[in-house]
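One chain comes next, on its own, written out as structure tokens in the form predicted alone.
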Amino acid sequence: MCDMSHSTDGSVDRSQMSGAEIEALSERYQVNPMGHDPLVIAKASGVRITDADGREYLDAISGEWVVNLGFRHPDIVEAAVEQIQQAEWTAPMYNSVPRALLAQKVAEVAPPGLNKILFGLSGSDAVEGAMHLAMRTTGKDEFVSLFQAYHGRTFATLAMSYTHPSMYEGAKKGIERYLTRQIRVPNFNCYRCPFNLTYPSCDLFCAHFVDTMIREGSEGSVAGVIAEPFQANGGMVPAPDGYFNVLRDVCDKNECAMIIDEVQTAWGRCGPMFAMEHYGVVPDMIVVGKAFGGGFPLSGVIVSDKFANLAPWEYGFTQIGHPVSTAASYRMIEVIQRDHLTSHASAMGERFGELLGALYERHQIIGDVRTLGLMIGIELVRDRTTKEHAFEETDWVMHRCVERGLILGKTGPVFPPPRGNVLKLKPAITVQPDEVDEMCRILDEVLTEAEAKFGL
């Protein structure tokens, strides 16, 4: 066992603890279900992360797109402290001040028509929540998801995550038989299409094939589509205008509910509140997680009055509505309204985009780069005209990047984790100008390197 660093009382000094003695406890008494990285955090502030021994990460993915104000901003701090001083927790049966207060807050910045809220924890359930109203208001019981598609962990949201085989080796193996069959359809990628069509010539064909599946590969019962704005674990792809304009009415056709996946889109990340309100409409569910609890603990699905139908005791969790988690969203929603941070996650995007696009010029590696706000993809290939993928390159980048200093992300698009040859890059959309900076000279440098490493 390691020789952990105690107090004069016999405790553990955390103050003290080595980045190797957190492992140590990590490895021994830890059931690590997200993979592992040797990365022990001790404390951060904003963009800034230092870990156990001291050393400093700028971090460009704000602790995995969920502090969207970064870290410990002082008004989400505040809200918390005071929030515990009143009443750390109710039980969901019962209401509270802040759970009833953040309701009415999403219905003033949610999309038009979406004006109630259904509380959950994570947005794997919250998947599983907007299924359950989609069910009861249309009395079907089959779900169309995309190709590429990412919705959760739970049973039912890994039965509509992912399609290639290789998800079956890892996390799909061993319970198939609790994964009910969904329609696949396949997904927008104007970079890869999956049809080999080319935009906009392609006449939105991805998003038409949709009607034919409910219409020839369904049993008649569709109580929904579900897709992504811009698909996150699936490669960092956006949507290409008109395509949900066209899901709207094939949804409306077709008597199902339209329900996105802003999990890791809404709340600034995107430029507006929500990521939708880029395509000009209107689904009939939005669901939202991450970044939503403003660091804590929080998810829900934003829906209209005409879904919000549930059987008694239907679905419903414990710690739904915390208080703590719902006084922090509550605040983070007020602090994007009074420092206009949507306005600025936007102008951070578009300066992403100037310096990336400069990058492309100058490195082979870089396919294509895709942004929409502050979410942000780098697609790494071997050849560009090719489009193979780099997997090992981009491995070697994302950890080299880190050796650097930059912690980033790795996904898609065409197999789930730990392959993939997209870098993300999601920073909170506090961000500011030298810092977006700093991180596109590391990434500069660490391509340089790349490219040199591996011939390219």
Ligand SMILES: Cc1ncc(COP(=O)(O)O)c(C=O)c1O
The other form holds:
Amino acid sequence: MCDMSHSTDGSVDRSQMSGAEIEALSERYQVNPMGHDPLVIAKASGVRITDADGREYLDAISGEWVVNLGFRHPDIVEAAVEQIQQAEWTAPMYNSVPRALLAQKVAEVAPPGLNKILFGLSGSDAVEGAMHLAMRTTGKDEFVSLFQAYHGRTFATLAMSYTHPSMYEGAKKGIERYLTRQIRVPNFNCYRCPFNLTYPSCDLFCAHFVDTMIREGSEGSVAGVIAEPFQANGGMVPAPDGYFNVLRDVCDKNECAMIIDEVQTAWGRCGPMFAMEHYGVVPDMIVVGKAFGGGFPLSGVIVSDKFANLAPWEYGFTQIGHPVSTAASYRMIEVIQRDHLTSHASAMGERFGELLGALYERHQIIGDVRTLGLMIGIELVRDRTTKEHAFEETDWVMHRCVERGLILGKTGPVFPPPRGNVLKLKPAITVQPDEVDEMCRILDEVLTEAEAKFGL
Ligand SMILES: Cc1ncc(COP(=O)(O)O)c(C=O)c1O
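What would the structure be for the form predicted together with the named molecule, given that what you showed me was the form predicted alone?
Every chain and every other molecule in the complex is listed next, the one we just looked at coming first.
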């Protein structure tokens, strides 16, 4: 047992524990499936984080794109406390005030026709919920998902995630009997097109190819096609304009559900409330999670009447639609509306776009900058012509940024980590212009250091 700080009554004095003490406890008593960073968040407010040793950081990833309003937003704190004072828990089989009100609110802000919600707990179980809804309505049972997609880590969603062999080694080996057969199609990626084509002269071949795969590569029983509007874990890649118009037609023609996974992209992240508003296409279902609970666990499938079919007790988890999460979520949506945060997120996204455009001009290591509102990916390469992935350099940049007090993320087409070569920035949608400037300034300085260090 490590030596921990105890107060006089023998209880643990949490404020006195150092980062090293907490890390020792974690190593000793936790199974850490995602590896873990030694950083211990002790306190946070807005986009500012303080670690257990009192160091301060600027958070460019909204606590892994979960606190879209920033840490400890006063409205969220108030809504959560108010709900706890009413009833901190209501079982899923009873109606609850915050759950009913949130369902109505979501229907109000969702794209037209998506007016019901199936609540879940995390993104993965919500994606499975969407699969249930699609199967019940269509009577079919196959699913199409894209290369480099990420839809979760339950068995069915893992089967629809990633395609690279290194990911198979890391996550799928040994559990094959539980991984259902999924139909995988090449993803959109205009920087590294799997078909070696160029947008727009490609005429969206990748979207039309989904139809080919349903026709030629399925057993004739496709219940749904699932896609992220901006592939996140697969390398921060936005869908090209027009992609979802084609996909909509393909799903209609094949009488299957168009399921859009907005676990990362909803709630103002990409500018509008939902990224699909940017593309102007209404799917049959939108899956939400992560930021949906305002920092508390919550997910859901927002669905049209046509697809809102489940057999009794077909789906459900004890903690779905938790009252504190739903109360916080309701308030989060109200705040986004009240404070015009969708326009603010778009404006801050444009500011990032301009500053990162200037960084692209100055730093040869940047191969591509991809932004949609505050969903931002910066792909690092060793050579702009060959596009050789700068894996080692990206890892170094990310850790150096943390040393310099800037927390950002990393992802990329080759898993498991640390093989990513795409930096991710997804700050709170409340981020202010001076904070955007500070994030870009630190990144600029670190990229200069990286180019000198790696001789680029
Ligand atoms: C697009 C997308 N879908 C689904 C999931 C799964 O969500 P969760 O980790 O909450 O189960 C994630 C998580 O990263 C995600 O990014």
